[in-house]
Amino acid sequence: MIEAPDLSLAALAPLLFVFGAACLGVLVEAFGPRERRHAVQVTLALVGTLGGLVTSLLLAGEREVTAAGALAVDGPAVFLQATITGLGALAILLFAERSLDPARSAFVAAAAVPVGSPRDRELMTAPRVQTEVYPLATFAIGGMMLFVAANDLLIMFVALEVLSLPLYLISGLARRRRLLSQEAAVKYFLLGAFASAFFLYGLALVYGATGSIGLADIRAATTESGSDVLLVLGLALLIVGLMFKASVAPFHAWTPDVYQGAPTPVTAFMAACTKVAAFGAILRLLYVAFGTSEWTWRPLVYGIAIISMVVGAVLALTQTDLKRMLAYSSIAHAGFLLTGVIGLSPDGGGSGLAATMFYLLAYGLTTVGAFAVLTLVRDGDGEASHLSQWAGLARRSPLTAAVMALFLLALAGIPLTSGFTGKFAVFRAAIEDGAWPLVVVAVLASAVAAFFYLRVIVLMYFSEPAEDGPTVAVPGLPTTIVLAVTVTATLVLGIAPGAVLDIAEQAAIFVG
């Protein structure tokens, strides 16, 4: 006889949200009336997030394993859902705003219509836009979640499968340059099956050598025989497919492609989410099922940390578009997050889990902002990313100007923003935890690194602005929402981190 496993329904609500918002996007879609599609779709897409985010809020303290052991709800989990469904709600404000004017929409108007044929061009002005991004996006989100809390291999394996699938097809939706965007797409595609085959297969060779892939399980096991080279082969497997998705280096190769080719909003929620989502199950990896064997994997991310900072911050000097020099900057932040994946415990918890899990709400809020201000500079060919287009631009627009200013200076880690705390923060895990090195390399990166964000601060200040530059959109309520929330997330989180802080800290602990 079959039990039915225990289920705690209060647990799983912010999946549940999430899940519940984006199955009824679908049904919308196919039963609809189009004219109301979009509104009822961008509605019911902030309810999914929104609940998700403050049901996630009310389970803070919690700390059980539900669903058969499948999932963990814990203090990771809870902070990283709650981090992923906030920056999930910006970013559907972000498809919405572009939607509300279909001539500057993001997203095209039918996704099946040959590139450069009369019907495609007869489409890039009319009044209709793909309203399935939202249900996509929705179901990404919920595999986010279920990403962070997975609490077995191959739950971890549907969870990046139902996070990736919505993003291949968002990718591929942009009204202009269509084929640079489904291009885009393809390799994304391409690159995230290798990846999930390497997880697979990882997965295949942990099972394996341990006979479980249940984390806590794989954790007995390798705390019990030891570990040998099947298990090594496996993790090492895991890792490979684990930071493809965080576009940590060398594993980096689709990002600077899709983040360039995808339509701005997408660009900024693959940013922000999917990042957050990867070090996620990365953390919950490694010190769940690995804690007790970090011989195994910490040379690895030693190695792979200096790697993606070294290849993030002197590619992105090369770069003159601004999409490609934040795709390489967050390449660069990968690296920074593994400085405080190097610092946690051996036992799964610590200062260095408390501060990867501010820095990745950190990182993710101003990633946003970004990008948001870049969806409002504009020429006739949709958003205005190469850097030449950007001289000048305090003079067209000082407010515009500001705002991208001090999301920039975030970024570099300048003082009295969210990104110097975070820097600091998961610096500080690494050096109490005798990685000096690592950081020694860190705070070089991180000197490259702030040349190229200064650099468009200077053409926007100190250069003269073109006769044909771009013009600056007046954003609509739902970037301005974005952007009121990014910037005093920003300046709180620089100036008075507190409170912050001590809640990753309280969260900072691993439940197996």
Partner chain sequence: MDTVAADGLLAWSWLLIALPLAGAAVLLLGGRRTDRWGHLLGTGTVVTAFVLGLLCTLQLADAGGRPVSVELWTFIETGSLDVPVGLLFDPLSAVFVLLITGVGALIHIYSIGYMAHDPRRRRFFAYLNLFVAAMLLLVLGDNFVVLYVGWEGVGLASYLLIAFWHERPAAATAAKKAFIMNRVGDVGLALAIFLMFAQLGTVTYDGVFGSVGALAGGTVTAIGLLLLLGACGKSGQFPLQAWLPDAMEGPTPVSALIHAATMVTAGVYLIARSAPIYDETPTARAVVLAVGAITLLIGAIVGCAQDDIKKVLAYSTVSQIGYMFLAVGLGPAGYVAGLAHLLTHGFFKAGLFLGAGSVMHAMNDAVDMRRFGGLASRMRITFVTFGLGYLALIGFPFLSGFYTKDAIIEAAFDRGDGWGYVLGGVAILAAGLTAFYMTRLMLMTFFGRPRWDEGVHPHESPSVMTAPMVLLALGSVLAGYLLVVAFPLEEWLVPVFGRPEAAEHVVAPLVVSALVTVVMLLGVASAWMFVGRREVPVTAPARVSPVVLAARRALYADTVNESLFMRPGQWLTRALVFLDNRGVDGAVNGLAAALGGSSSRLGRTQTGFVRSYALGMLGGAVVVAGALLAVTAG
Second form
Amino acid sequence: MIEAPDLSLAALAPLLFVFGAACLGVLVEAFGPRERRHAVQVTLALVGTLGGLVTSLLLAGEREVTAAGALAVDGPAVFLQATITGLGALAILLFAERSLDPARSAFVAAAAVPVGSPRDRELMTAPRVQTEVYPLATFAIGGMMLFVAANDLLIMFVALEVLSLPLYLISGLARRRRLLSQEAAVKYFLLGAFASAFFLYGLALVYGATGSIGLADIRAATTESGSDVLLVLGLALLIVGLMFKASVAPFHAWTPDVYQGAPTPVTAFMAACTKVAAFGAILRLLYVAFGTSEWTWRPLVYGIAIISMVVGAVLALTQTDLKRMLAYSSIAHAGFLLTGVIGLSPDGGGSGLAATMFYLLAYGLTTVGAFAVLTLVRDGDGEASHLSQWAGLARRSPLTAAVMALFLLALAGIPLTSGFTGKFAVFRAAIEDGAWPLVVVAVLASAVAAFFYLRVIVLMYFSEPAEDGPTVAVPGLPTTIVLAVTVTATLVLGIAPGAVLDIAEQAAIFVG
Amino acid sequence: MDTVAADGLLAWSWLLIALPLAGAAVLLLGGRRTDRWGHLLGTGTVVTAFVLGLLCTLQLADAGGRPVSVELWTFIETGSLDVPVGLLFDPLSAVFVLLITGVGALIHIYSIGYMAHDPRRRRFFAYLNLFVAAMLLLVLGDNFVVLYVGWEGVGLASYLLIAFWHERPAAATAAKKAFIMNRVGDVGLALAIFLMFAQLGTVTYDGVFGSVGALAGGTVTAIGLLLLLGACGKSGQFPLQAWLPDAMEGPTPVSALIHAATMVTAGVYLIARSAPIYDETPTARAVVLAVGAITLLIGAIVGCAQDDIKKVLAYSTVSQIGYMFLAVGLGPAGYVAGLAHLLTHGFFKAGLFLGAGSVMHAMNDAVDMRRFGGLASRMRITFVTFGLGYLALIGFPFLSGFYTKDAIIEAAFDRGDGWGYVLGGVAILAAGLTAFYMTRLMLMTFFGRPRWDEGVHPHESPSVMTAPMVLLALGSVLAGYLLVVAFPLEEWLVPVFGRPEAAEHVVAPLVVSALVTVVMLLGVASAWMFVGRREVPVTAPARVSPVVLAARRALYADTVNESLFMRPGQWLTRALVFLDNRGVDGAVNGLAAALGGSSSRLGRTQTGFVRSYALGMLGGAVVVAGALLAVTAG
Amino acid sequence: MTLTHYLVLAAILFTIGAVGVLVRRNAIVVFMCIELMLNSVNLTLVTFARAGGTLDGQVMAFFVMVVAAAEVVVGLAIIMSIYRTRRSASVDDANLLKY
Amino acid sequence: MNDVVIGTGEAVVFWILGPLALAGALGMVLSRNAVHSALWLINTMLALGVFYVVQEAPFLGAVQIIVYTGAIMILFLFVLMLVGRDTSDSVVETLRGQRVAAILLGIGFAGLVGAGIARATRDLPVAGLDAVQGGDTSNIEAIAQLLFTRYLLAFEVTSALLITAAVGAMVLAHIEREPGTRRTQKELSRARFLTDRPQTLPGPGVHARANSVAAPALLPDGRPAEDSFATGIDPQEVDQMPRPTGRAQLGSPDAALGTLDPAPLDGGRQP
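Rather than the form predicted alone that you just supplied, could I have the structure of the form predicted in complex with the partner chain?
What follows is the whole complex; the chain from before opens it.
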């Protein structure tokens, strides 16, 4: 007789909401009338993500392990799930924007039609859209939520795939520059599959070493027997897999290419949500499973953080494409986030966890906003992301330039923006843990990084606009909402972040 | 430092910051609609802020100067971290508030005229307002984080304003240079704040100064040195001085307000504010002294060789701020002297810059003094106000520079040891050099035969420009007397620095004054001999020989003069100018080039080939596995 | 003959797969190399399951197969769509995005 | 924990199939033709399937052979055939140092991981699975029990993965027709008989060396036959058999046709 495991439906509610919406979306895709599909899909996806947001907020304070030990519902999980669903809803809004582009959407009308064929040109400005992106994105959001709450390595792996597969697909669905978009998809896919093979091998080795894949069991095994070779090798390979998703150097190479090639709303989605999910998993793995053998991985993370900050900041200096520049900046930010990871101490003390979670929220909001602005500036060929096209933008559209400047300042970590608060928090956490040299490098790297962010601002404000420069489209309602939310959040988290920091600090206890 | 909560008007002191900030916001977001009245709004906010600041100061004076704190809101408050945002209105910040809003208001008024024909005048006023707001935040904050916020803000505003005429490549380059060198300083300040956090768990002035004594000496010294690095960046002190002269590419009112009177003195403010930290660490204080002494000499020497009227004034600023650093580096004995000099310098240097701006306005924006000359009769008001500022700067008896500079030199001698004499000597020497280059400037600009370019018809500036100049000239004349004799700054600042014990004068003050005056007169005389008596060549002599030839025909004394002082002087000057251009610029440009170079080299690894990326990942995996194994095994 | 033999064989297969990803240009073959890596993981899992006396390893291997199947479908669809445009399945030809 | 002794039979199986599996892996990486690679991989997978059976995982062994080898690899082959079988890689490595670096890193990785595993598991006790399966509970039952208790959540979530895969394949492969554009068989044949050419369209020409639908048929003079252009796909350039040139070959059959001039390949339809 098989005993059914206990499933706490309350604890699973956010996941059920999101996955339910996604499944419904697939059904709508199959049976819904075409002309109504877009509206219905957008509504469904928004209801799903916002429902997930609300239910996860209702779960605040919950601490339990459910589904036969596979799922941990604790402070960090709930905080990050709420972050992911919130950012996901914003990304969905960006997906839904249809009034910017004369081609009607950022997404392709029919992905199966070969690029450049007569039918493809015909469909360029067709009102129809590949509406499957909404359920796919919702599935990805569900996977991310599961990723940060995974309490064993298998769930973590399955969640990794659930979040990755839809991303591979939707990053290839741009309406314009389809060749680049498809190239991004194929690169992301091949490298992602490569990385998940490493993760899997790590999982197998850890299983071999401890006989279990539950994070708590691993922790018990490491405490008991110290770190044997199998366990260490397994940890190394798991780190490779996770760092890839978090786009940390030296596993970052896909980031610029994919960010540039993917449709901009998808880039925003990946930059914000995937980062949150990946770091959620990194934190959980390193602290719940390997917290007691902290001394083994600490030097490594230390080094990786430095490499990532330096590589990201230095490489971004010479970029000429704004999307690509933001991609490199996301690599640098991954390094800053790792600084916060260093600032955790094994007993759960230290402010690193809270700081990292706050940073993720702040960075996610800012980066979604920045990409949203990017979709507004267009020329005849779609988005005008080349830096030279942004020259003198302030003259054309002062408001757009001001909003972009705010986001760039926040990314640079200038005071009174959320970026400053976040950096401040993670650096402080690292210093408390004695990681002085790391913070020195981080401060230097952010000084370098500030240069390329400010360069864009200078370009917008101090250059003569080009003769046949891009136009600034008037955003439709969805993008307007996104911009309003992100601008407000960037300012509020910069000026009065106390409440949110407080919440993060209260949430910062893993269940064991 | 015990503070009381604010009441009355002081509770509204946050308006000081909010007013100009609101002005900037309206002007920036309002767009073209505000073009017609934008400059008036911008000026109005600062004038109002000045009035408010004055009233607040009076209330503070009534209360006997007890520091007043204004709680605004809590920036960060969690279990382990508590950063309240509050303002601290104490005598020290009051002094700065008055300087910033006072000089700021005058310069805003002046700019109405100066920028009248610039199509982007509204934007200019927006940036100026932004600057004033940030600067006020810097001096009014009650903890280091708020100070840092203001610090970044003034840096940003300064950057925007230097690059205001960005279509000139020189302006763009200068802005970039200023930005990079300021960042170097900012990194120091940021690290200092993090260090305080790590060691003390707080960043409020109260908290830090209260517990700094309990720290290990090395840590305090580190904090002091890091703060000094920040101060050097912002104030253009050695070795980060090179950006300041280049910053003169900005519009002249900017040079007057930001790069002479207020922002560049933020470093002095920082060190004065952190007095309790420096009191604990003689080592850091000695470094401050050294930095001040080196800078004041470098600035003075290089100033002698410049032909660009604004550059001369800029090097003079570098040099005068060196005096202030020297003063605050002397510890309790020097704080008041340094701050007094800061205030008087604010008046006369701003006046001098406005005068220079007026001259440039008249000469179609030319800056080369070799093409000026004979302007005294054409521009009476400018000449007189500039002349008064000049006299105040070189320390002419009973004008403001005389009082405050002498006080610094006295304080240096009062150290009583050998170093005291060295520092005093350096300061006196620099005073002579100051007299020399400023006299040279006066002679080349206002006296002699006109050497104007064709088509230049000098005329006096409109009264909206001359009025502020007159007011500043009045300040240059009176400020010293007022601050030292009539209403001693020392008394006013007692709540901040305490009452210094009466110094024992090693050298009698009268002797110092006499010595300084004599050296100053020597400087004036030699400038007259080298510049005033001869025709000024319109192009700078490529080699020394024409000067030498001309000198040979003159008196024998000239030759002695020349071979003893002038030639070595010229070599020294040239060497320094060379160092300044190649050494520091080279370092800055080299750093930028190195970063850019490594960026494009690293960028080449991003080949676009999936297989290369996969190779990198496998390599990373091997390294990660190897590193972890090594850590475990070792 | 011990279980170590199986594990070492799996490690070698994994490495061969990884190297194959780096040296082969045909996207489909690259993908097959990744499949080889997954297979070697499965062998490891099954061996450890036997060694530890728990069935978890086998269940996980089962999951790996399911995930691999899903991945194959998505991956081959992506590769096909890029092939239809470029008439080439070589991963080296997809290098418009760089630097 | 009572150690299970590994029998001679298993050792024999290992030493026969192990090298075979290794050969399959190497063959996959080394063979230039993609189809051969796939066949080599199938070889390895079959060997691994046997290993599973030997290692007390009969269910997995079956799944490996039936699903992995039988279904997934056939999908690979299917796509390979679609892409065109003539896609053998050239032996020349275009990225400088790639091969050397790959091999060195491979040796490094295998050295680290392989040696590490070998050292760590030298005295690995073999508990065997007798305790959890065998006797009353078969392997399949035991797996099912775990699957629906301990791994229930993972099992459920996998469904999301499968839906994603199905939707993804549809998105990328399924070309939807606009409603109302579909013509019936009757309409189609009527339309055809109204044209000048009621017979079937030409297939790929005799000189073509590709069998992809994108490759047009070639007319005898080497021009592509416009009738054979596939709809919706731009025609591909077609490699042709080398055409005779020069005086020495004047006697060839081509000469009799009088088409010695090299015909334009694009047939005037160069995109």
